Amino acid sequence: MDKTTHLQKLRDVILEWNEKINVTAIRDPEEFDRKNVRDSLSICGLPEYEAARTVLDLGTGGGFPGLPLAVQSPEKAFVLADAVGKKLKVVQAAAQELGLVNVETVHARAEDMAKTKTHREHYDLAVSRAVANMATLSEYCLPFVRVGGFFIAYKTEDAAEEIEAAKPAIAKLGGRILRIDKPSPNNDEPSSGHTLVVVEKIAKTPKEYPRKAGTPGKDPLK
């Protein structure tokens, strides 16, 4: 099965599950392809993604961006983590049906998972499309990234002020913003609405981060 067919099957599997469990608000197949699949794949070609061998998708929800990336990059090892167990069951079922042997799922809160030796500062790359403040996302994701690795956040196009305000928090966590990329749509396709914030991990994250469960979301670092 080629990658295009594989991605189409992924769409069909998730939309079928969506009839039983609310995995995504997007039900139209064409819109699903654009907003979930192609948007997830917008980091492909970035040098930080291409060089990564271990990738963590934190707050994966219904499996995005992790599942499309796992189809596209069978040579990479993906861990898809989320605190919502019912969505992860769908992700596991989809990975199994698609025969994705490079996908592992973890049911945990980021604040707890990041304190474990197995996952802390282990990954070449962390990615997240989760809807959260950039400072909050950085506190969740950067503790998982090894020094020399990267965190890439999918943020909305109007998040420039939020991203700028997160710089002190990112520095406290051992990172620095390397650049912000705006993926170019193919042909006449509409934009996904996302920019990609590339954060480099330049120092170890202090032990006190992430703070206890719930705190990063309620009280973002400044």
Second form
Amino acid sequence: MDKTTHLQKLRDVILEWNEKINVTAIRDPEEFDRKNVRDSLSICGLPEYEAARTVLDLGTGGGFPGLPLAVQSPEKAFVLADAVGKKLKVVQAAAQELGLVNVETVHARAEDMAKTKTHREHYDLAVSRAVANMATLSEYCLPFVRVGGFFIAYKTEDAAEEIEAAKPAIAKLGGRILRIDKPSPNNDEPSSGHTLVVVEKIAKTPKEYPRKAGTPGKDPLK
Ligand code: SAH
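So the form predicted on its own is up there; where is the form predicted together with S-adenosyl-L-homocysteine (SAH)?
Whole complex next, starting from this chain.
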């Protein structure tokens, strides 16, 4: 199966499951292609993505951006994590129906999962879309990344202030913002609209992070 067909099948499988277990508000197939599939794939081509072999998608929900990326990059190993088990059931079923052998799921909260030896400072790349504000998200994601690896956040285009405000938190967690990529304008269609914040892991995350489950969200690092 070529990748375009494989991605269409992914859309059909998720939309079918979505009628039983709600994982996405987007029900229109064309909108799904744009906002879930193409938007997920917008990191493809970035050198930090292309170089990664192990990728964590934190707060994957119904599998975004992780599932489209796993279709696109069969040579990479993906771990898709979420705190809500029923969403991962959909992800697992879809991965199976699509024959994706490069997808594993982990049912856990980031704060707990990041304390485990298997996952901490392990990944070449962590990605995350629509999960939390940049400071909270950095506390969720950066502990998983090995020094020299990267964390890429899919952020809305109006998140400049939030990103700026997260800089001290990112520094405490061992990261630094390397680049902020704006989505390229496309005259044929409205932008699916995510800014990509590329964070480099330059030092190990201190042991005290992430703080206990719930704290990074309630009291974002400053
Ligand atoms: N990334 C998907 C889903 C976004 S909804 C998409 O873009 O479509 C946000 C998801 O993050 C939810 O499924 C929620 O369960 C998960 N989430 C929020 N906080 C989390 C945490 N601390 N640890 C793990 N998952 C979390």
